[in-house]
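Only one chain is included here, represented as structure tokens and corresponding to the form predicted alone.
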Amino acid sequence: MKTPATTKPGLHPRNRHRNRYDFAALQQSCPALTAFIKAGPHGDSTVDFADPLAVKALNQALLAHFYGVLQWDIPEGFLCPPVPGRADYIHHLADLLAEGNEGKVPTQASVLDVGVGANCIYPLIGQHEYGWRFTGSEIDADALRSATMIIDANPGLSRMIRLRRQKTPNAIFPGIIHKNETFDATLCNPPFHDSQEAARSGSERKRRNLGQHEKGALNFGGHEHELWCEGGEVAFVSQMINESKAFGRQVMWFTSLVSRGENLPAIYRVLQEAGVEKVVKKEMAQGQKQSRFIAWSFMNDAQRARWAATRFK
């Protein structure tokens, strides 16, 4: 019989999640997870990650057990992301911005996060990991709400993360970017699917690999306005692209996930049709699954070289 791997594969190196979960010590930071602990195919372990319920609880413990994030939760049918791949986009930027301080990651850091969601992920994890400050952005006002209850439940993220409304429909930087204000970073998790229909069908085959075969709502894996836009992945990256353009002087990197490699071609084509100083792409893995994020510049080398002197020292 083939025993699993104790480590994951692809992970970053200073990932805490490179490690078999040990549900012993996850059930000991968050005891409701001990409810959804099921025998795994080899005796070990594990839970049935089909049911939502038990992937919100194994959040909550790993939250709870590896960031300090005592207490949080997310309304039904909201995106419940997984954190081990959230992390890594958080380490893997981290390198980025330690590549123009001297090879050291900057514990100063002013990131935008770009549709924070009802989970507030990236800022719960980047808070923690590196004492970065957080601005999260956001469309939806029951996202808002959920993610505000998660900061006032946790003592001392309040200082560490702040949200704003983004007001404008289909604007991204405008309206959250203020007059005079800088961020060493922004990070953004796109619309994935080009239309509803799309969006349903990834989450029945996200059902089917799981081994859920009953028919259900799209909210399995997200709500509408997380899982897509009219045109998909490329349109909304190339739309931050292009309204980029007027803060290239306010914020050092931009960065975005790109969840399909064969949307590349046409995400780097809009970059050079902006006149970027810089982009960078950062492979990422877990297991068998391949992401990576893209980071774009207007500043020359030597421009972020006298942005990261001034502010990270």
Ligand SMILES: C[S@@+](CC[C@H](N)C(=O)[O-])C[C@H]1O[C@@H](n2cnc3c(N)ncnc32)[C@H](O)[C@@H]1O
The other form holds:
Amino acid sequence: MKTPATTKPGLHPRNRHRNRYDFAALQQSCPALTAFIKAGPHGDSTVDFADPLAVKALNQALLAHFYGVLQWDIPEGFLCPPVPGRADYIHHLADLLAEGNEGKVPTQASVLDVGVGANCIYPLIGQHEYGWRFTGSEIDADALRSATMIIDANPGLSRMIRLRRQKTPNAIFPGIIHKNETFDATLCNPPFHDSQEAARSGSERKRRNLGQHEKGALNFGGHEHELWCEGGEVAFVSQMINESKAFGRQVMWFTSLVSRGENLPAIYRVLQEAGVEKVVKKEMAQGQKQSRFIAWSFMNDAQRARWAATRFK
Ligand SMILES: C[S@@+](CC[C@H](N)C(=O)[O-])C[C@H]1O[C@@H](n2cnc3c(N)ncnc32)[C@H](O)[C@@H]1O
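The form predicted alone done, now the form predicted in complex with the ligand:
Below, the chain from earlier opens the complete complex, with every other chain and molecule after it.
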């Protein structure tokens, strides 16, 4: 069979989803996907991206086929993550860690995922792609239960991924990063909207764009907890920056997605006020959608080089 042509050149070169989906191979890895496959406009195979069950089955197939995760499910109403975009963050983060490590992606890294979610997506991808160990934090008990079930259902994952409940909902790092504990990086896909109202209308818009009708439409845009917090992503990321100061010797790189470009100036101001040593922005593109993450460190170049030399050997 012909290899599908590259269709998503904006994705990171190591991203496994740069090619058109090979539905025959995906079905073999996940027979449950078969029920959702239909003919696309050009006679090729596709699924209905407006059908949450089809999107979930596609995710199950991608995770099984590319990442060896044979059991994956999320409760109804929780965020069903686009796997290619989530994988891009992991690969760009790998490049950042490689920069201080003579260009080699470390396989010994320990990463904290702030807000691991019900889907546990970043640890699942990161542990497979680079052998990194993950700690996932979460405030939502249902999300934590779901992520625990995913880890327990797949042999080997509990050695690589551990979860911690953030018991103080308005804290991010305190209580999660323990005394004397170190992480090579933190990552985060922060709650994005600034109110419940905005989260709801964002989900409505998404449904309309996908051609879902109001009546009978299933919510797969995300649980409200996942989508909003007081002050939106600027407030969440600003809080993360301010809290990170106290952990600046325990973490080499703090990072977070910033989904709106116009939020960057406010975030840069907070970084400057916090007195960080270094800020890096990594641009990511998926189709029309432009995204980025920012990374900051309280260590200077020499300190990060020493950190890499001792931890990544
Ligand atoms: C946008 S979702 C991301 C979920 C998953 N990481 C993903 O990318 O699909 C944000 C997550 O952060 C969690 N969260 C919100 N505040 C938090 C906090 N202070 N500490 C840890 N997790 C938090 C939410 O419950 C939610 O699961």
